[in-house]
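Below sits a lone chain in structure tokens, taken as the form predicted alone.
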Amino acid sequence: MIQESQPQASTSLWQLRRVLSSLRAYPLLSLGALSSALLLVAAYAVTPQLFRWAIDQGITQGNLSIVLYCSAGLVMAAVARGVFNFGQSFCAEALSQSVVYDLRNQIFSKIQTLSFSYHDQAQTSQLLTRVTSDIEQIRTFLSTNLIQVISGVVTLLTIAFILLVMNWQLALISLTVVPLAGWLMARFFRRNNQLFRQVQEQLSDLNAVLQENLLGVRVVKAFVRESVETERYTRLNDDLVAANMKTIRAIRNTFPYIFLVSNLVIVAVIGYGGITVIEDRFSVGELVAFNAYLLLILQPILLIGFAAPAIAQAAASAERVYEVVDATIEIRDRPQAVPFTTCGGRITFENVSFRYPGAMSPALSNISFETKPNELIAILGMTGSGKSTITNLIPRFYDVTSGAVRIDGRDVRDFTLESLRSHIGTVFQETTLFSGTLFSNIAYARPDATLEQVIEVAEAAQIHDFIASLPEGYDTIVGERGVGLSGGQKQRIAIARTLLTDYSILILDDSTSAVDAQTAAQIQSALDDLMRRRTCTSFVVAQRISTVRTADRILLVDQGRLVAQGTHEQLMAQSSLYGIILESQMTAAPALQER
């Protein structure tokens, strides 16, 4: 078990060193924290010498002036310790906040650039925990534990030198605690690094259940599953507590030994030191000073010991954070990528096959077709047939496994991602709205759009009348995730948002699935008119044949294969599958009307 955790511990400590390397970006704060720490050590180191001087030269000699001078020196040392301690804490906290500020931005920016395939497999709760809890663990390490370790090491070296100069025999007895404590803490790191990572994983699992319940609270209540969800959350909470208790037991099995060794050393020093004082080989003041130094040398050992669990936890958190920062961006610009500026409207799929990462079977197999400029293409098929996958390959949300997708004869991978996607308008089946006003949601891709432009696309999406009826109109604040709006209203806002973009290719992925048939027909009519008037090639993904009747061409997809293509009339005559879909929908329509 120990052998398995050693490579993990090495990896975690390497990632922690990466965090430390980021301190170089803030040299003044780093220098301020380090200088304050060194001056604080010096203020502590001079204090026992003032005690020794006051006892040996003042009290035992009856010299009041020496006692007064030493008292004044002790007051100045105390003030200096307060000033330097504040400087150390302030600079360390400012430094930690600056580093984690950069780290938060770094991980958030990386999440924005990661491809769909990464987000398909990554849990949102895991990412949230890494951006919040793991980052906070790193901040605590930088603001508190790091300065404790640095101060502790400097104190150990400084006090060890002073002790050796004062009495090397007592110093050797005192310093035996250092290698023993170091060995115990190294052993603690080797054995328990994976344990601290497990705690963070358990916290992520707990956050996952919390997130699911917050998002799905209506479903939970509708099916009266409150007690079941509470039990599930409690079970994971118990697992988290159990993992934390394991870390406490690990601390219990290590640090009492450090305390025991420290106390035994104090007993040995007092015993041997008392003998040397009796034999006049050591003065009382020197023994008092030596004992004070001994406490100073034990204090950093204990502080480093207490910091060890936090350092182990920060190392595990750093590894988890850098797993995201170092994640491979699968969809990226090629070295010689060029801007996508004009679109003639000819889109070609050449023997395209695609398999989702981790999937056992391909989602698409040997798809080939070519569109004409300004053509309205409908993609029809059963659920899970691969309709949305086809359209996701055009803006390179995914890259083909084999074959090529071309625009005007050029592979889409030859274009820069930003320019390609900025000229492709996409309405996803799952609607996402952001916090803010209805105006800002519609103008999301064009913040400089005028109210007239927003109203124009809202009218095309059949949502303007609803917005105009609201007391605050387009300034109405959208609730969290669009709460307060129906599914159809959110979908129409998403359509308006896409229509406002400067698109040359328009993709509507089942964009009217959440509205009634009459509204869907109105939206489709407006969109058809808009698409006919605007120079663009359009793709409409749908399950309802009524949505795609007016398309110039219908692509019929079944189990990842293009099985037929043509107009509605041609497919009625040529494709049995198309006839089956049409018959099933015509049969279902009267049944729905009866209800």
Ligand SMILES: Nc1ncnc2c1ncn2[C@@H]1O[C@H](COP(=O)(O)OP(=O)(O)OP(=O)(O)O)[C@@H](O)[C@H]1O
Given for the second form:
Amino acid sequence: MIQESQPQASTSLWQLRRVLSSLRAYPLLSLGALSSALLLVAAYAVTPQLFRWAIDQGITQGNLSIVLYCSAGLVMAAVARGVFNFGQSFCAEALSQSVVYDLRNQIFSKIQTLSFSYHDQAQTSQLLTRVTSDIEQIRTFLSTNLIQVISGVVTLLTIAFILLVMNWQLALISLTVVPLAGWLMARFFRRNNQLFRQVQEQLSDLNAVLQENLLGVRVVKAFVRESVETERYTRLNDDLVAANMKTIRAIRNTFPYIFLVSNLVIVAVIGYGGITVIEDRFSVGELVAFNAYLLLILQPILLIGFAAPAIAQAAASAERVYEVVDATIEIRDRPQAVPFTTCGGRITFENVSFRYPGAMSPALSNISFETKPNELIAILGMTGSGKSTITNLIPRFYDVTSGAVRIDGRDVRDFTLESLRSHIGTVFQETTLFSGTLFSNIAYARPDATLEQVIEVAEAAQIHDFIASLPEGYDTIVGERGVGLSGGQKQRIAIARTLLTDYSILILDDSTSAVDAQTAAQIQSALDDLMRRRTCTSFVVAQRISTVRTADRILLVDQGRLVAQGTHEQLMAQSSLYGIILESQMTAAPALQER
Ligand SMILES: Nc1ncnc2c1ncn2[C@@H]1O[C@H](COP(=O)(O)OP(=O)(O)OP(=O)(O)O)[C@@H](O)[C@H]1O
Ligand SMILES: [Mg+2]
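For comparison with the form predicted alone, please write out the form predicted in complex with the ligand.
Whole complex next, starting from this chain.
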């Protein structure tokens, strides 16, 4: 289950190591980034030495050719810095893009394989944040922060070594800036770490409100809640700005001290260094070079300091991403799973009970029935009685809590999921269309279908005439920017989409609920014919008795129990609940029932 995780330093750092180990898949780019970074440090380190040489051997000795050589050297060092800088950022960028590309695909395919029960409990906005902004954090870490830290540490060590070799007394004075600045930075982040995390969390809260409002814009308008929603958004926006300002103040309060310390060290170097130069123990060129190194040494400390919160953030993001990647897939193939090939039509529910994960009470209790070949089974019951739940157990969208669902005597859990599901055509209660043309929506599971095949199923679903009346016909774009469709039209497209698959078992879950009774009856009669020809068994879930009248058998479900079964006539004679439902529908919509 997904929760807003409070990152625990140790586990999230471990997850960051996992990100780092994925760099191994790109040895050339990793090597390129690392060697460019090292060469860049070298190009920086050599520059002050050229200055020293130019001053000591050239200017003070009046040797013009050495001055010219040094100038040429300085130009080359500058060019080299440019080249290695480019190489470093190019390789690091390419590396980060490649790693994140894999990670994005990994998390996406994982989301596709996770069971219904996972998605029941996961928040969509949470999953979206993980695939987008958390992955982006990891990418920034790989493309910038990682290389910053590596080259920062190398620069520090290299310059410290050079300074010690040049003049160890002066080096010891100067290097006091390192622990001092380090201590100031550490104190800064210890105090403000919580603040940085808070900014990220407030940003994701703000995005959640935005997403909710985009998805629910119609509800907001219908209930005239625009101003309340705007207020809610503005309040979170204000909080975010306040938190951001706090971090800016914190930065303002710390960094001047770091610069002060480093300037004090420079004063000490000029003072003590000046004395040693006057006493002829140190040359002017050496002092200039020394000072240049001091300016270079402060930069990596600041870079490492700035990289620290980004690294903590990336570690937290890595933890959130791997939480999805590592989530257990509850419904998967058993080791000796066999493919589902032919269907004889005998579907058995054997004492089936089912409880949704996290639910207090069972949704189904002790359901038992068996279908005969080519039977058309209707499942009828009040809302919330468990009709959809029964149908969800056949393609293993969920696994039974106890009992068994069998097809031709074999437990559905013994079949491979892919073969099982591709032989079961399901039309869900809630219709989802994808952005694209009407053709591609109907041909979703069979993109190679011909127009004739698509028209045939559209006719059976009673949607062909409507589509043909559109100016663009089957090429009409649906979805966000496409044509608007009514609920009933969408349902019929969903039926056509399922009819085009290789089903041998067909499940229609309340698929004509948004269609008027007359069209529903037309769809039903077209389907009746198809079902009897093509399927081994079909299930039709409905709340409307008129839709299920022609079924071979009606299963009447009430509060998760199978309370009666039989034909329309048998149930009318035997079941009081059936009588009540029938009566309520006759009186509620007599005109419709008669049509
Ligand atoms: N994903 C879920 N997680 C937890 N409980 C669920 C879930 N889906 C359904 N339920 C519960 O299980 C029970 C049966 O639900 P089901 O969807 O099977 O009813 P239904 O008969 O199809 O109703 P309707 O006619 O309204 O579609 C209900 O009490 C419902 O609250
Ligand atoms: Mg339902």
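Positions refer to the first chain, counted from 1. Only the largest set of C-alpha atoms that superpose within 1.5 Å between the two forms is called the rigid core. Worth saying up front: this structure is predicted, and the values here are computed from it rather than measured.
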Quiz item: So, does residue 291 move by 2 Å or more at the CA between these two forms, with the core held fixed?
Solution: yes
Exercise. Could you tell me whether the Cα atom of residue 27 shifts by at least 2 Å between these two forms after core superposition?
Key: no
Self-check item: Rigid core superposed: residue 338 CA moves 2 Å or more between these two forms
Solution: no
